[in-house]
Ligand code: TYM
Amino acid sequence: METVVSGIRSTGKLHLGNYYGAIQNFIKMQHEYNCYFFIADLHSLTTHPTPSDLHGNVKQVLVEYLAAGIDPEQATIYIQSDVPEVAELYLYLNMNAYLGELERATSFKDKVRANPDNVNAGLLTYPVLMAADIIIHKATKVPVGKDQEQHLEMARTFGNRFNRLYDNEYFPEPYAFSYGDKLVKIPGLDGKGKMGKSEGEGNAIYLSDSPEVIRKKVMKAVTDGGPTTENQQKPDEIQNLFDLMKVVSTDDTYNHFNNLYNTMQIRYGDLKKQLAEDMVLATAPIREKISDIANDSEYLSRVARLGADKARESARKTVSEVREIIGFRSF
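For the form predicted together with this ligand, pop in the coordinates of just this one chain.
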């Protein structure tokens, strides 16, 4: 059976981008593959969280994984820092990751632009740690959103380079995966870019947002003065609302508003109201479970322990074989 690995950074609440880009695939894949889903708390250290924020954020993601329907009996759910073998493999892979290629990564360039005062080495080697996460379980499928495609290409590069260096077909190639025909990019509500990109509260709809908060954020989304000719191309901020509608609403609803737009009869207030209600509906089953799960610390610690044991077993095997391949031998 093919192995699947994916993770989400522990930076707090999960949003609709995480859900439709990644988690929806996790939930389906857990029944079909050998799945490892983790919480990337090591990756989150690039932004220097305080100890209590770090713990709270990890817990939040764990709770939301479970509330969304990832089943710890079907998939291995674990916290990245519970598997120190990942850090060891990261070290080995770093020896064959080159400054030029790391500096060229789009996500690195974006981070440098956004935070010029915090260009740390962890940020530079972020794709190497991500490669270690994936190939430590010899995964071939990685459910992620469109924004992670380049990181997957780099993971293949690092795995293949290891194989070539040691003349050993050890690591299989991992590929980004989505059940749809292409990887998903969920836009934000601010009219520019993807959901979750900017830190502004209004850009993202979180799985834990109350219906009132969802309505308020959607009603505030940027729109324009309306179409001026029939069938005109939609400007970005309007296309974004339609893209969101495509994922949370029925085809009939989408087509209804699309026709209104094309015939210049659209009223954005009506579109936003419908979009907000469909988002409330889509997130309801998850939202309703969040607080019960968050209050069950015994369950959470059982899940985390079980996941850490299973993930470590697989990681230990890989790292001990890698050490052997590299040439570390005991006397």
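Numbering follows the first chain given and starts at 1. Definition used throughout: the rigid core is the maximal C-alpha set that superposes within 1.5 Å between two forms. Since the model is a prediction, treat every value here as computed from it, not as a measurement. First, how it differs from the form predicted alone.
Core-superposed comparison between these two forms: the CA of Glu32 stays below a 2 Å shift. Gln274 is among the residues whose C-alpha shifts by 2 Å or more between these two forms once the rigid core is aligned. In a rigid-core overlay of the protein, His48 has its C-alpha displaced by at least 2 Å between these two forms.
Could the form predicted alone be given as well, to go with the form predicted together with this ligand?
Chain only, nothing else included.
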């Protein structure tokens, strides 16, 4: 069975875009591949070296991914810092990572421009840590977006360089992995593109949002003055609302409001009220699970230990063999 590795940001709540996109693929993948999903708390220190509540952030992410459908019995979900072998492999790979190639990384240059007062060594060697995360489990498939493809290419470079320097075909090459059908794109409430935290809190519906918060956000969604001719093309901000309705509402509901729009009888207040209620219903089961899991400290502790044990079993084997290949020996 092929191995898949994917990192999970240690900050940020899950929104509908995450849930109907990447997480649905994670849920399917965990039954077909040997999956390692890790919460990247070490990575977060590169840009936030003094987090205000690192443990709380990690807990929230773990809770929400479990509530969304990641099964710790099927997949290995673990916290990056619980596997010290990752840091050890990171050290070994750093010895053969060159300054020039690290400085040319697009993400490094972007972060330097954005945060010129926090250009630390961890930020520079971020691609090396990412490579360690991947190749420590000898993964061959990595679900990544366009912004991470250069890092994945560097992971192949570091793995291949290790193989070449020590004359040993130890690490396989990992490649970008697009699983299943095309991901569902969930638009944001501002009418300007996809749903995401980076676009502002009001743009996204989070899985943990209360019904009251969901209603307020949806009612503030951008609209226009209404259609001026029958069957006219919807502007982006209106199309976004209909796209959201297509995801969370019934076909009859969608067709009803679409017909009202096409016949110039649409009342956006009614549309948004219906959309909000359908979102409340769609997120209710996950919201309840989030609450239940967050309050079950014993279960969370058991999941974290299980994930760490499974990840460390794989990581220990790799690091032990890497030490042997390099030449470390015990007297």
